[in-house]
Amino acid sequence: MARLTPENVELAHRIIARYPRPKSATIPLCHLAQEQDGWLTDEAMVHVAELVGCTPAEVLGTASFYEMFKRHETGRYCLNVCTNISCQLLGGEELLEHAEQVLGVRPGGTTSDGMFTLEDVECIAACTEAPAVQVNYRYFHRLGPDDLDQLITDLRSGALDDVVPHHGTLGRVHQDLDGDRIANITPPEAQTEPVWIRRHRELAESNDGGAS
């Protein structure tokens, strides 16, 4: 699969309608494309560009900034092992080495069966739960080698399908808003200052005037 399916094109138009300018939907549509195929293809980026009215280069420039967008085929499960300071001190590097041995790939590699892509990652904001691992960005905490072995076994068997969807799926439920429930989708130049900001500014100006 390369371009978005007809069903996803319909969803893409609903997503675009939530924004004051179509180009603002670039990131959500990239996520939609990655959910469809498991990674972000060149053809999908061209399609996203057509939908939001920009160039494919602009879509690439946006997507390439974010690590979560994979521009090459990945395994069904992206296994991220944190080796930053907290996890490192509590065995993160040893856990990564163990994962390399069990899966038979180095960080950045994908197993021959297409099940796992292994990554050595920086802090994943779970320092109190070190050593921490993410599988398709779902957290697993305080793992030792035996725990990691069991995690890999459960993923292979499908025992965690309800917990960890295939790579690219951020959420199982898509937000869907009717047109009359979408707030503030006018262009920025047509938007008025929110009341709470105006009141805060007026109060600040009043206080400054009293102090002088």
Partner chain sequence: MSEPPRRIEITEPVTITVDGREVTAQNGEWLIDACERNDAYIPRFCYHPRMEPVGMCRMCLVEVDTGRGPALQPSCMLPVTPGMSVDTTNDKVAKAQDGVLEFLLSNHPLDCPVCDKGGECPLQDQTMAYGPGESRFVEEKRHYEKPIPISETVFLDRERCILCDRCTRFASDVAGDPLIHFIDRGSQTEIATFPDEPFASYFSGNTVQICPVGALTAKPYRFRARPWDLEEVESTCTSCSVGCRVTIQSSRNQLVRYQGVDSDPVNWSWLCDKGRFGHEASNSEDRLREPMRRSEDGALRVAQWSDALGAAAAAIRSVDPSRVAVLGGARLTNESQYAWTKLAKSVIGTDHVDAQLGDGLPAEVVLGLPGASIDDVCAKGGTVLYLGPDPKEELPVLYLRLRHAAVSDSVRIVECSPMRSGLSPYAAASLQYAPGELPALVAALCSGDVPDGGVAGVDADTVRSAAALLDGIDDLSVVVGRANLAETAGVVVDAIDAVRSARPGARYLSALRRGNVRGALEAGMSPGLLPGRTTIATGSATWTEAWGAVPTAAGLDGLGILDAAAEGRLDVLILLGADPLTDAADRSLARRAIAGAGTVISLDSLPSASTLQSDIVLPVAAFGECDGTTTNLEGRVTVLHQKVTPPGTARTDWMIAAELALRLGGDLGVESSQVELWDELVKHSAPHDGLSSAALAAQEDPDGLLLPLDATIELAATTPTNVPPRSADSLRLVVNRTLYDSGSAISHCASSAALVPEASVRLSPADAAAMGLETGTFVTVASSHGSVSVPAVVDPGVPGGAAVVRHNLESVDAGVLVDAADPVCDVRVELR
Second form
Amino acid sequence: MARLTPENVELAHRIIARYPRPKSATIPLCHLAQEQDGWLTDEAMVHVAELVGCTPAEVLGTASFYEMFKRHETGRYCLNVCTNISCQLLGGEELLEHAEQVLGVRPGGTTSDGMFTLEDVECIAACTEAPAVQVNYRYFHRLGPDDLDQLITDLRSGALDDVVPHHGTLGRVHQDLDGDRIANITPPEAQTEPVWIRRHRELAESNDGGAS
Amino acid sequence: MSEPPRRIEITEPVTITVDGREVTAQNGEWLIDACERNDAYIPRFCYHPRMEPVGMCRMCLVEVDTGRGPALQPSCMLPVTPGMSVDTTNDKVAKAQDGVLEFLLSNHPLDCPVCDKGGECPLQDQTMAYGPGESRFVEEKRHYEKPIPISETVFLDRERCILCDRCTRFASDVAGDPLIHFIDRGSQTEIATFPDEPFASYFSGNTVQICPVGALTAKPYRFRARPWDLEEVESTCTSCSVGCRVTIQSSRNQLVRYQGVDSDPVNWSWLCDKGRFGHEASNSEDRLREPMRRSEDGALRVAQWSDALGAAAAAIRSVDPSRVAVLGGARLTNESQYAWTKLAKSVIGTDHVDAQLGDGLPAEVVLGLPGASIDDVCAKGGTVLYLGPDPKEELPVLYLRLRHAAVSDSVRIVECSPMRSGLSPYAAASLQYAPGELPALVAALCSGDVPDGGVAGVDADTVRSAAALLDGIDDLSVVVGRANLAETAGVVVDAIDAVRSARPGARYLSALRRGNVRGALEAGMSPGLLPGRTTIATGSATWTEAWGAVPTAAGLDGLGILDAAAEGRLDVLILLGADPLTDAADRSLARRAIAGAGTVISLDSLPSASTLQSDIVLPVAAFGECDGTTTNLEGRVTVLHQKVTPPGTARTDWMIAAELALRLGGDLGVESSQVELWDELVKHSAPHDGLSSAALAAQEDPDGLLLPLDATIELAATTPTNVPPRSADSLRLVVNRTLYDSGSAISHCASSAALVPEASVRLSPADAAAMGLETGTFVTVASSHGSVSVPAVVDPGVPGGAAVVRHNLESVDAGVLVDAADPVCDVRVELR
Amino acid sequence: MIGTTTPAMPTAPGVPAIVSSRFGVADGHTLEGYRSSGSYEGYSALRAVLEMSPSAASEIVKDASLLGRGGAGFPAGIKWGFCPADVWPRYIVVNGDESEPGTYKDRVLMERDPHQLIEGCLIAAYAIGAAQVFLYVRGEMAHAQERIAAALNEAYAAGLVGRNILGTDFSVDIVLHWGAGAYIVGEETALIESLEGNRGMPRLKPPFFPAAKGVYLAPTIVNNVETLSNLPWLFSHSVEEYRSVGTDSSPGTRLIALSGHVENPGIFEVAQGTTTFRELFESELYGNGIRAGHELKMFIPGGASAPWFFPEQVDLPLEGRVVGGAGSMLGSGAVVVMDETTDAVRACLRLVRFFARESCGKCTPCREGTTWEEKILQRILDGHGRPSDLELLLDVADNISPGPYPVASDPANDLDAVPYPPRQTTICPLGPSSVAPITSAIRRFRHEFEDKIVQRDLIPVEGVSVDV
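Having seen the form predicted on its own, I'd like the form predicted in complex with the partner chain now, please.
Entire complex below, previous chain first.
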């Protein structure tokens, strides 16, 4: 329920600096906010709007378009069961039904202990490994009902804590784009013909000139 | 729909085939416009000729062949190319249109009987013309909570919405207020505001006008009338001087709605909400209906017109003409202004006439500078030096034009303002100067000669980079006005002088706020001035011949009149729609003036602080209640039309002038209509040549006729204003206007009155920190003249050393701080 | 059961592993692993390219006829040439938003061989003259994001990305960007909108062809992950070697995700143009046959958007034009096999539901039409279908994609194929794609729909009674 912490504001500024225009950082910053709070709060959206220089309505417009941004509190684990065609063919829908029974919630619902939010999701690019499931965007392949039970048990017991972070966390390794290796990230209007292109163009022109 | 294609000049004609006919179109224009221009209307919902197309609704699909075989294409996003062949009606097109309408209706509630849009609804009309007879959709429709307020004035019914992106595009692309947005996705998409952040845009009403269904409705019109009950005429909004063209609509002799009309040189069909909902003030219960006279017991009592006029005439007749003054009149029609000028200057014989209250610019500056039209200022690729007030607050649709020029037409704006304005985000450079020091800043900008220590409180680098934008620009457009009412007009005049000497080729647009202030000056409503841009020196011969007599010496201007009244040197003060008690920048001067004047005669349509203090009150017809013409800030003359009758026995201002003239033994020469007054002005005024009532009536477009931009009045040399330095322990006061203030027009307009902001004093973060203040802290702001208590607001848009207070807010009277005799006003801000 | 790995798949004899050579290498994703394993030495191609002129590098890509692997199959070299001359900056956006149902190849490329992709980006950036590269990875692919982030950090540190790459005057930044869950963002103009921080709603082409008006309205090349991953091999070998694989019109290899009812589902790098669907399904190298005891009923040759194929089409080669002429598309290399246990109506509904859920909502026909299609199909499946519903369904579909819709031939009923692509009343192909399963299923399995339509006088429809 909060704006970004000072550490995250600093990170946010570093992320914004990677883009020619600040607004491009909207989605990464919403992820950052969701990583901080577990979901995307109104306060965070207001803060993101300030950081990228637009209105909160614009941030909401963008964020609400994308399924990963949760505008309500979710469980510690989002259990996403794929039911799209490849998984459907190999039992994805039955697996989802099983998950509903085991967890006692419908898709979109969160268990009363706040551990799990169940989702019926579209293709997650694990089609050859059907039926597939993601927990907080970590893959679990070729799951039968018993495997799912075990997965839920392991998540509850903490046995998978190293594999599956809390909801909101995506990459735990981040691109480190600071320092003097950065080539040239400026607004488009400040950009000109790249030097190597100019060098080759001038070379070609002088060759042409010499030939004629 | 009611938005015709933009009028264009065909400069690159190409031949295309539309439904088998060869027609001429402009190369590159949108096909949808080219077809409509050539009598092949293509139905549409999302396309609007004043916004970038998005191709969302798919209603405008037509079959186009550009040589690669026919294909369905959205005509709103397809530029015309030579030889293009279009079929707008064949079976494939008809099926596509029928299909789109069926899709749109599948989730539409069909609650037309209770929908305000019913009868003028593009969805309804196009369904009749192009749609399916019945729906095959048997499923449950989408349901949403029925209309939800998205602002103080606008309601949203998401069930009716067809997601055309018109309102949202308007908010972000035209108004620059992206406070409404699509949220969610696919068939769950809806329009929404951010929670607890309403669509508080000065332009919100435009979204209601352009909504192609009944999804957006405005509180002032909801359930007030059915479209088939409406009568309408075209007119020009006079709530400010931009002069937006409007349709005024009435039902049962009551004004119920104003809609923007697309005038290409002016408003592009847009209106601000203050203008759009202004009819609420006309319909106010408080309207002045009958004349009133102050009786023996001191109370204002209803009187007969003959009594009131007789008393007024008697008061005037009994005193020396030099002890009579006429103040105000900037909101009258051109004809009433001319009538009152003639009455004052010829019949009564006083030159103490001023349409402005010392808060504008001297008439000879407005009329003596080479003019620039709005189109000139906004011309593609141009450069503008903006020295006017915050246009978003004072001249909202001019702001829209400037914003569009900067965002879409590569116009570079160099803005000099006492604090950041609505225009600042779009300016190529925005410089916040110390009050009183604009002339030095402008001189530095024009010369590029910038002292290392900076100028006017702006650092040297900022000034230099802004100066570089102006370097070598000889045809500079300059917008001038009063950004700070606590600063004398002389400062602005000095700044203009600096531009004139550095850029002789510059042209000027005067950004004065009151609706017909330009017309008033053109009619001679200023001391030393006669109609048609003449002075007593240059126009006496002409106007003596026309009128019989004219003043021989210049009289007092607005401030001079208030001073004279305060000092007991005026026996009769006539207020033409003016309300010095709430509108004058120097509030104590106004109080003393009203108290010190002998007889105060007030002509107004609504009660104000000043009418309540007057001795004789004459009710006048308001906008929409009288015919005539008006002149906008460019000098564009357009026709105003009467739609309803005035309340009670209210009369037009010119009728009252004519009647008084007769009672004073004169004759304004008007027998039956205001047209006679206008044609008399046109007959004797060289600049008005060609603008006769007949010529105006013959106009087919809504654009009116522009007075010559080149000045015909000589600009007198001025003495530079001496601005004292600011002492270290004081701040310099900025008083600026806000769109919704406590003036009578807003106070009597229910939907706008709720939007009047709370008073505050805005301070720079540095000054606030030095004083240990934060936003919300109550402080006392004191000048040598008076003091007020207000909460502070820390605002990074305010430069160090300045304190900004809004003009004319009921909660706090900033006017008590100002002394009109001083060039600037210094204040101390202290914790209360 | 737990894991993120897919075993390495060998290629057929004579077919080089152009993009998949490090899939089975444990440290193939590290800089060291990239340099020391696989079918070429990592970053050696970049060194070679930096010796050439940018236009010479572009010519090689053009000569190789490297077809885009994202779905449309447009030649990458020609696409690069669409950037208007002398307009700067230019940007490259790498489309790693893989989400077409059935498709699973870009994720593996990003997780297993991120340096291969980075080197591909650098070669493209050098040739085009890009100011910056944005590597847009699908939001849900956390592991891919981590692998790319780590690889970029290594590459920056090694002087391979950023300022003065390998000591030359070639400088470019590659920024890892990630999405947040929206299939439509795989469409290139929607991807650009998303990268600009907006809702991922496609832009109309024209005027918004990315090569002319892309990110920030600057010229932008959007290339698929697999497309760019081909470049290091190409530039460390030769055009001739590249073109020796596959056919003249479809040279090189493709990664195919073979899923559904086969014995051995998996990701296979196969020669384009020459491999047939039958080989793919039956070869021991690949699918190893339809599930034991079952037979092929239908298959999707190129992801959920592709019209279905049937047993008659199994001998077609995986070649874009051939498959297009036969009424479908190769799309994103996603082949989904369905045996006779598959309920055509249920499969059809699931695919249509996908498009309805993923419609961005911009165009009326797609926004309203896909959800309507879903509702009708759901009604039929639930036993509330009406006899008129099939014609209604087809007509609603026709209002999204007018005219004959691409479909495979049906020799038994003497029906010809309608070639790809479909026509559309929408900005992007998402809405029209929803029609693919409908026309495919109804044309071939009409009886399955009719069996579910209960003949009744009054059909209750969520509170509404409708006369039939």
